[in-house]
Structure formats: structure tokens, C-alpha cells
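Only one chain comes next, encoded as C-alpha cells, the form predicted alone.
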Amino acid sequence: MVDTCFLGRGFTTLVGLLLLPFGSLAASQIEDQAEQFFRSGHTNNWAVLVCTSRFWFNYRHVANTLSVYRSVKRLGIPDSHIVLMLADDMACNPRNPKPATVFSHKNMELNVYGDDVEVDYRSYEVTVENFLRVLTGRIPSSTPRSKRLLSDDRSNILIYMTGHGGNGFLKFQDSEEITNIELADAFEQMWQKRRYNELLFIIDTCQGASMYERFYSPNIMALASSQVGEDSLSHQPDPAIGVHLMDRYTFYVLEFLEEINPASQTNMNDLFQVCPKSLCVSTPGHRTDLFQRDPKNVLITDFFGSVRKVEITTETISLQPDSGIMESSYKKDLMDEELMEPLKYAEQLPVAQIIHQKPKLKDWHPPGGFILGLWALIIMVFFKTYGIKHMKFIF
């Protein structure tokens, strides 16, 4: 008897012993489904686009920086997550032939400026503070929250700029810059203060390349449109406005873009070749050395879009409320229904009177000039009856 419960006692031991690799094996696998559910692991996406230029003959950086606009909005990224600014307003300049509108290519088919952009920082807002000011949070308690870069330590950023530059600097507005020290302290004050998951950083200037060499936080990819002693250079002359719509790089780029939907499958290290220095004229750069995952495996849309991550599962589940329940929450709502006085609407306008009254009479008033040909009428006749000799008797 002892031997046999000993015997069953080992059986056990030794099955139990066989299950346990299965058993590791599959919660292994459902830690690695989870971690690729949660591979990039941010939960929302803003965007920051700045246009650092003014006049009309810098139409192109107003384009392009609108266009961006307008791709991150049709991928997914609301206006409330979209802080937006804007230099100089070319849909409303006297030169703009089309006033109210903002064309990124010279067939004039596609109004970037549309009927639904919201500009967050226009004109002399614009500035090197403001926009330090927005990255790092340091705004006054009175910012609207329209104005607010209101990220988390689960947000990524894509940060697009814009404008004339040159060896480690960004102008605003021709009378002041932001230089490449300054633009990675702002960085480094967002990462210590958990207000970023990744962020991607995108310029189009001249010598683009130097304004994210001396970045140093973790987690920033950064793209640029010409390398150090390059020039960036504009494409889409247009006669008709006397200016070019946009720059080549941000052309070729939205051009991509516009082949993205929210649920494709496009990573970053496509969005790197679209510009070849064939096309550019420029060399376009990136830096990846502080991002930490693989390029190939972030898609486009973990910056450009707004893609909620969802599960999808055959399992059915039942969506029966509890009827007891139920029955006694509407027994509850009838009583409190019974008690409750009913509403009365104090008559602020006599509709009834005003609809029934009889429609007031209007005073007569002579028509448009009438008095005016009436004195002409009686000077006519004064002059030809007296003459100007006897005008020295009336006066």
C-alpha cells in the first residue's frame, strides 16, 4: 500500500516536472505578444510645426509648413494635439492673387490653408521664447490650453521647422535665431521632465544637418534637408505670384505622405531615401544614434498618425445587463421623476404677442438726393430769373 502511494506520489512529481517547461514556454510567449502589442510604447502623438519666416517672397515656408499640417491632421493627430505657428499670413496678403488661400503645388488644385486651420502662434508671436517656452512648459498660468504643448512621458513628438538658417542656427523672424546649444537644452529640459517618449525632429533650412549635432537626450530621431555648407533649395516656381511654393526636400517628403494611411506598414528608413540628392540637389541627413529602437522597426505613423492600439479577439462576450438591476434604477428614476417640481421657462420674449402684431408703418422718408435736386432746382431758378448782378442784395 505504502509503495503504491509512493509510486503515485513520484508520478505526479515527475509529470509536473515534464509540464513545466510547456508552462514557462507559454507564459514566454505571451510576455513577447504583449511586449509587441506595446512595442513603441507611447499612447499618444503631438506635433509642434513652426514656420519661422515673414514676407512674401518666404511664401514657400508658410507652404510647407501647412502642408505638414495638413498630413498629421489626415492621419489622425486632432488640432487639440497640433501646435501650430506661423510667421507672416500669406493667405491674407495683399499680393496673394487667391486672398484666403495657400497653394503647395503650381496646378493651384490643393488649398492647404483650407477652412479648418487652426494657427496657434501667428505673426510676432512667432518668437525664439514662445516657442522655448511651449517645448519646455514654462508658459504662464493665463496660456489657453490651445497654446500648450500638454505632452507625457508617453507622448510622441514630431517637431517640423522650417525657415532660413545657416551653421548652427535657425532665424525668426529676421531679427533674432535659435542656435543648435540652445534647441538641445530645450530637448534635454523636456526629457528630465518626462514630457516625451520618442521624439522625431524634422528641419528644412540651409545647412539643416548642423542644428541636431550637438543633441545629447535619449530617444530623438532627427532629420534633415542639407548637410553642413549646403544650401536647402525651393522647388514649384509659380509666375503668376512671382515666388516658389514650397522646398524641395518638404515636397518629396509630403509627396511620400501622401501615400501613408493610418494603417500602413511604411517605417522610418523609407522615409530616408525619398529625397536622394538626385532629387534634393541638397544631401538630406539623419541621426538615429540616440533613438533607441531599429529605424526599420518604427513605422511612420508612430509620429505622423494617431493610431490607437487595439486588440482584436473571436471570443464573445455577453453584454446582458442584470435585469434586477435594471428594474430597480428605473423604479429609482420614476420616484425621483414624481418628487421633482415640474420646470417652469420664465417668457423672456412675447413670441405670441410678436407674432400676432400688426406690422408697424413705416415713416416716410424722401428718396437719395431728392434734397439735393430740390436746391439745385431753386438755385436754377433763382439765377435765371435775378442773375448774379442782383446777388449782392441777399448777402
Given for the second form:
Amino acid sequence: MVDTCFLGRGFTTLVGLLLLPFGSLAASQIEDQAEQFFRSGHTNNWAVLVCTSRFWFNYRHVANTLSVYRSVKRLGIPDSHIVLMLADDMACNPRNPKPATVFSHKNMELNVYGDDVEVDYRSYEVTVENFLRVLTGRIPSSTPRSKRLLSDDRSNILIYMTGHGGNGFLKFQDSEEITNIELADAFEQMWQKRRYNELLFIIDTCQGASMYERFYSPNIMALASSQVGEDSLSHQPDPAIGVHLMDRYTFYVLEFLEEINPASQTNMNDLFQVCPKSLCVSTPGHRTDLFQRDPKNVLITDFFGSVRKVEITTETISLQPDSGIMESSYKKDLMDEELMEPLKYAEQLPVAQIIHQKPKLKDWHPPGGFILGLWALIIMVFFKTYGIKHMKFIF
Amino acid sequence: MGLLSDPVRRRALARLVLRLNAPLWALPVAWLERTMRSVGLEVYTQSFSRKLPFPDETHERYMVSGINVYGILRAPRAASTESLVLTVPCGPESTNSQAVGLMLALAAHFRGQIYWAKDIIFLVTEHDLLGSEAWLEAYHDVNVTGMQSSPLQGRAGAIQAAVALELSSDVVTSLDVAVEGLNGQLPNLDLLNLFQTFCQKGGLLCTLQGKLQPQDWPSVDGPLQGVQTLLLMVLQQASGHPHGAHGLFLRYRVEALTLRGINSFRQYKYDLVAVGKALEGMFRKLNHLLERLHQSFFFYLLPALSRFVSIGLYMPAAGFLLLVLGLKALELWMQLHEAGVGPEQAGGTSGSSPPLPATQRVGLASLVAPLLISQAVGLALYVLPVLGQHVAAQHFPVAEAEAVVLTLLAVYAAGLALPHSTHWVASTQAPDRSWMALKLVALIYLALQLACITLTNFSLGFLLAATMVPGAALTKPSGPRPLCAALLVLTSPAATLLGGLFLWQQLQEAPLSPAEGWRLFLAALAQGVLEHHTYGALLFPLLALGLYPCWLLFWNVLFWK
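Same protein, different condition: the form predicted alone was shown, now please give the form predicted together with the partner chain.
Next comes the full complex, and the chain you just saw is listed first.
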């Protein structure tokens, strides 16, 4: 009896050991499925790239924006899905010793202007009003398609802004400003109108972190080149052109993006590490608390590229031109559709949780002096009129 | 039967005399035009002429006529709305030929670049500042100094900045920069900072007021040298003299500097390539500008090239000096009021009001006469020297320029004798109050004038205030009269000018003997009158029509009987 027990126990452990790899395989499959569940559910990509400063010595802001434009286009987003706003023309500025070029590296290694740059909002059209109209979609009906942000609730949008900024504002064209509150409200309008699935906001200005402090809409991830109180610095000047060619943060972001191709699996955590304080002198910051997914699951190409999800099937379908068979197969398809169980979509946006927030508990404060004084007065008047003897009933 | 009786000999002699009187040096206009055209500029010329009010002894000219030549380098891709100017003033005594050569080389180099967004005008003027004034007036289509200039054929847009270049040799040991302009106007400090940046970058030795930059600020030597440089700048700014062609550009709100190449006995010399590189850098930086220079200060004093004193720091000093005058005037007003109230109370109820207005009316009448006479003497000082030069030259064996200066001094000294002749106008009733009223009016007049002068030309206002305010405040008819008179004369505007000249030469380490000083003083007087007529400098009319009558009022107060 003991032998069979031993044998039984040993057999079960052996079976257990044998089944362990199968179990782990199944567990990893479940993990993969869970990861698939957390991958982005977007179907199209948009980019809004804004350079807000004019004048020749702000050459670097135009170069910043054009570098991001170049990366975004290279990774697959077409011009029809990019809204490019440049506040001044550097390529054809009379002060440009290399006309029709905008360089982004020293020694003129990389010309980001090229032949196929499509600028949608140019020169004096880059205003706060136009920018907000683009974001919220409140555009006059005469606006051409290339100037509209036609995103839907499954669009991932990249918004890149650069220029001169301060604590809580960004300067447009040396004459007006957009505040961080306006920007946050614009994004909330976009959320309410379901104009984005997820939004990545990158800003390269002085004190850039102040611009994303006020965001309150969900699914926004924000990156900035410097914290409040710090200045974003520019990269080296070019002696031939005579101005600074790029800002440091965007320079290193460009270097990082040059290594990305549409199949890259690099995620946002790598982007957060770009340009540490030793290289950038300012401290880049990021904000992920409004974002649903973990940044390490967010691919760079989710925002910077336009990657279509393609499922390859090995099934073959034979098509026969007989109309009778087609009719019957059509009816069969209908029946099949009725028989199929309804499709279930994952709960992407826990709207109920977001909209119906619990009311914040207000701290109790003792009543203020005025209230106390008022009540004391009322009580004194009462006892004066009706006599002091009533007080005995209270105390 | 003499040399002149034969008409042929007379004609020969006349021709010889004419040839001797012809200018020995004239601008090579044709060669300049040809060279500039070969470089690729659009070349234009402008002729001008001017008859000076009296012959200029220092520059030896009387009837001036000349031709300016300028070439415009058009910006290849811009709309010719703005321009920069590189000007080289040439004249008979300073031919400035090296600067012309450098300018042509720069023009050839600039022509090969495509990054110009503003047109560049290369201007060569004849008779240095007179030619610059003629060109500027024709460019801006104004006529403020009575110059006859032909209109300009070629124009390039609003001038944003200008650099004037003066080089006497082809190697320089240092570059001197001059910023003070006509009537003490200064260019924007950013232009000076630009020059200083390129001096540092190119390793050039740059000086201000001819003095090197002090290195040791912590010890006493550095600040002492800074004070010397500052005093030199104050004296130069107070004179209102345009120290270079840039001074005339400033009047049209064009920021301008003059760069002078100095060849001293130092060992290390820079060739023109180094100077040219600094100029090229300056012009490229000015090309990048999108607005006129306005971010930095327009009113400043410079103890060194890299340091400046802003108006907020030095203006309170002048304010306090003028406050002294105000307080003294207030004290006199109160004294007059007491004196006016006194007899009223003593006189009782009856007939108290009629005597008061009578004395007041008489007081006013006694004021008007000295005022009018002083102002008339000032007017004479302004008008007589130039008007009466021919009459004086006829009656006395002097040249016209000397006649002008001597008339100036004569009228000035005649004013000193005034009190003896104006006493019959003064009233006999209450003489004390009359002189107090006159001093009160004179104090307010002086304070107003000095305030207005200080606001536009701080150095002039401060110098005059520092010398005139003590004398004006302390003048009284009582006390030791000869001593007070001597002090008052020493603080008069003319004496201030004389003292300033001596101080200026002392600071430049070339002290003068009294005789030389006196000659320099006479030359400065002539230059002052001439500059007023040719460039519109305001020192002469301010002193003659404003400060001298005011000072005469104090002289009257001192000699009140």
C-alpha cells in the first residue's frame, strides 16, 4: 500500500512537472492576450505641429518644427493628416545664405526643408484663434481640407509646439499669448466632442512644464523640455548661417527619432529618457497621470507613425460567379450573422468613472468670527427681551 | 607805369593769383565713380555749395563747393526698404585715402554675398562734415542749415545705422570710437556694445576718448582712469560739437558711430584686414536686425567701453542742483511777502490797500527794464558779430574771423558795464524789494533754462549748473563787492568755456600754457559760431540768448544801488 501511495505521489509530481511548461505556456498566452487588450485602439494618426515665433533669429523654432515634421512623415503619417503651422519663412528669408534650405544640424548636415514640405498655416495665419479653431474643429466652412484637423474618436494625435514661452503661457508671433488654461480647455472640448483617442503633447519652450500643468482631460500624455523656472537652451550656432540652428531638446529628440522605423517597438519610457540634464542643461518633464495605459506599453509609432494593424490570414476563399449560389450564400451569411453572438468591445473608456467623480470632501472649519458674533447678538437680544430667567432652563 | 598798368601783365598776374588760390586737393570724383561701378554698385554723385558766414581759419575755407560720391549695393532678395551706411569723410587736411581703400575692398567683398536684407550705401563726402550734412539733408529732403545741395538721384530706403571711418595710415595700433554727436546726442548703447564685442572677438585694441580700458577695477587706478574718461566724455558732449560724421546722422535718428584708426608708437600693429573683419561683422549683425535699435539706453555716460552710467543714476545730481535754485527762489518769495505784509499792518486800516498795489506796480516796472536790457544785450551778442564783421574788418586791421570773435568779446564785456547805465530806471521806493524781486525772477529763469538744457544735453546742463548755481544763489548787493564780482565773472558762461578747454587738454595729457589756451579759446568761439550756422549746433544761441542775459541779471543784482 505504501508503495502505491509513493508511486501515486511520485507519479502526480512527475505529471505536475511535465504539465508545468504547458501551464506557463498557457499563462504567457493569457499574458499576451492581456497585453493585446492594453494596446492602443486607434485607427488613424494625426499631427499638429506649431512654430509660434517669427523673425530671423528664431530660425531654430522653425527648424525644430520641420525636424518633427520630417520624422512624422518618414514614419508614415501623410500630409493630409498633418497640420503644419509655421509663423515665418526662414528658407526664403533674404538673410538666409543658403536659400530654400532650413538646416538642423551644425555643418549643414541635414536639410529639413526639402521639396515636399506642405505648410498649412503660414506667416500671419498662425494665431491663437486659428490654432484653437483647428483643435476644436470650429472652423468656417470655407476652410480647405488641408487646414482642418478631421480627427475622430479613434485618432491618436501628436501636438508639438515650440517658440518662446513663460510660466503658464506661450507667445504667438510676438503679439499674443495662449495660456495653459486655454489649452487645457481646448483639449477638454476635443474630449467632449470625441475628437481624439489618445493625445501626445510635446512642448519645447522655456518653462514648458507649466503648459501641461492644467490638463484635466483623460488620455493625454505630455512632455516638456524644461521645468517651471528653467530656460530651454539652444544648440550650437552655425557660423555660416549666423544663428542657432536648433533647440537642444528637439535636437536630441530628432536624433532619437532618426533611429525609429515603422516596425520599432521602442516605447514612451525611452522617449522620457531623451536629453538628460547633462546634455540639455534644463530638466525635461513629462506627465502621464491622465493616460490610461502604462507608458512602457505605448509605442513611439503609436503617435509618431501611422502604423496600420494588419492581420494575415492563411484561409483561402473561393469566389464562384454563379448568381444562384451567391444569393443562397448571401442568405446564409445573414443567418450566420443572426446566429453569431453580438460582438463585444473592450471597455476602453470608463466614462462613468470619469464623469461621475466623487465629490471632494470639504474640510470642516469652525464657524468664523462674524457668524459667531451674529449668533451671540441674536441670543443676547432674545434674552434681553424675554428676561434672563430663561437662561436657567438652558444651563 | 607799373606792373598793373599793362593789361596783358594784369591778366597774367590775375591768372597766377587764381591758380595759387585754387584748392590743392579735390576729391577724385571720376576715378571713384569708375571704381565703384567696376565693383558692381549703383553710383551717384551729388554736388553742394555753401558760403560760410565768415571765413573758417582752422579749415581755411570760406566758399565751399564739393561733390559727394556714393554707391548703393542693392540687397539681392529684399525690397530696398532699409539701408545701412558706411561713410568715409574726406577733406583737404585729412585725405582719409586709406579708409577709401578699405571701403572699396569691403564693397567688393559685400557684393559677393547673398545674405544682405538691407541695401548698403558707401558714401564718400568732400569737405568732411559739410559734405555729410549736404548729403543727409538731400536724402531726408529737408533744409535746416541753408546748404545748397542738388537733389539725390539714387535712394535706398530708411537708414537704420551708419558707421563713419577715419584712417590715416594702412596699419593701426588701436581703434578709437567716438559716440558724442551734435548737441550732445548719443547713439543707442547697443551699437557701442556691438563694436566692443567685435573688438574682443577680433583681439583688436579699442580705445574710448583715446584712453585704454582700465584693467584693475578693484584698486584705485581703474576707477580713477574711469573718472578721467567720464570727464572727457562730459566735456565733449557739453560742447555740442559733432565729433565725426556720425554726429550729423544722429539728428535724423540714425544710430551712428565714428571709428578712428590710430597709429601710435606701439609695437603690435593690426593691418586693415583685421579692421575690415570687425566692420564686416558689425554690418552682418546690423543686417540681421528687424527693428531699429531701441532696446538699450539712449542717455548714458561711459567711464570705459564695457561700463556705462545710466540716466537714472546721474540725473538726480542735476536735479539737486536745480533744487537749490528753487529753494532760494522760495526763500526770496517768502521774504518779499513778509516785506509786503509789514507796511500793510503798520499802515493800519485806512489807506492800506492803495500803497500796496502802487509799490507792486512800481516793483514790476523796475523789473521789466533790466530784463529787457539784458535780453537785448544777449540778442546783440547773438546777432552783431556775424552781421557786423565786414564793418569791423573795414575799420580795424583784422580778418573777418578775428572780427567776429573780437565783437563777441566786446559785447560780452560791454554787458558788464550795464549796471552803471541802468540805475536811472530803477525805482527809489523800497529798493530792497526791487532787487529781491529781480533776483527771484532771475533764479526762476535760470532754473527753467538749466532744466530744459539738462533734459536734452545732460553734460552741458550739469556743467553750467555746477558753475552758475552757487554764484546765482549767493549774489547780494551787500557784502564785499569786488570779491563777489570777481567770483561771478569766474562763473559766467564764457569763463566756464575757458575752464572747460583747459580741463579737456589737461585730461588728454597735453596741458596748455595760458597763451595757447587763450588762442584755443578764441578758435573755439569762432568754431562755435560757425557750427551754429553750418550744422545748427545750439551751444552758441543757448549761451548768447539764454544764459548770458540770465547771468547779466545776477550781475545787475550784485551792483544794485
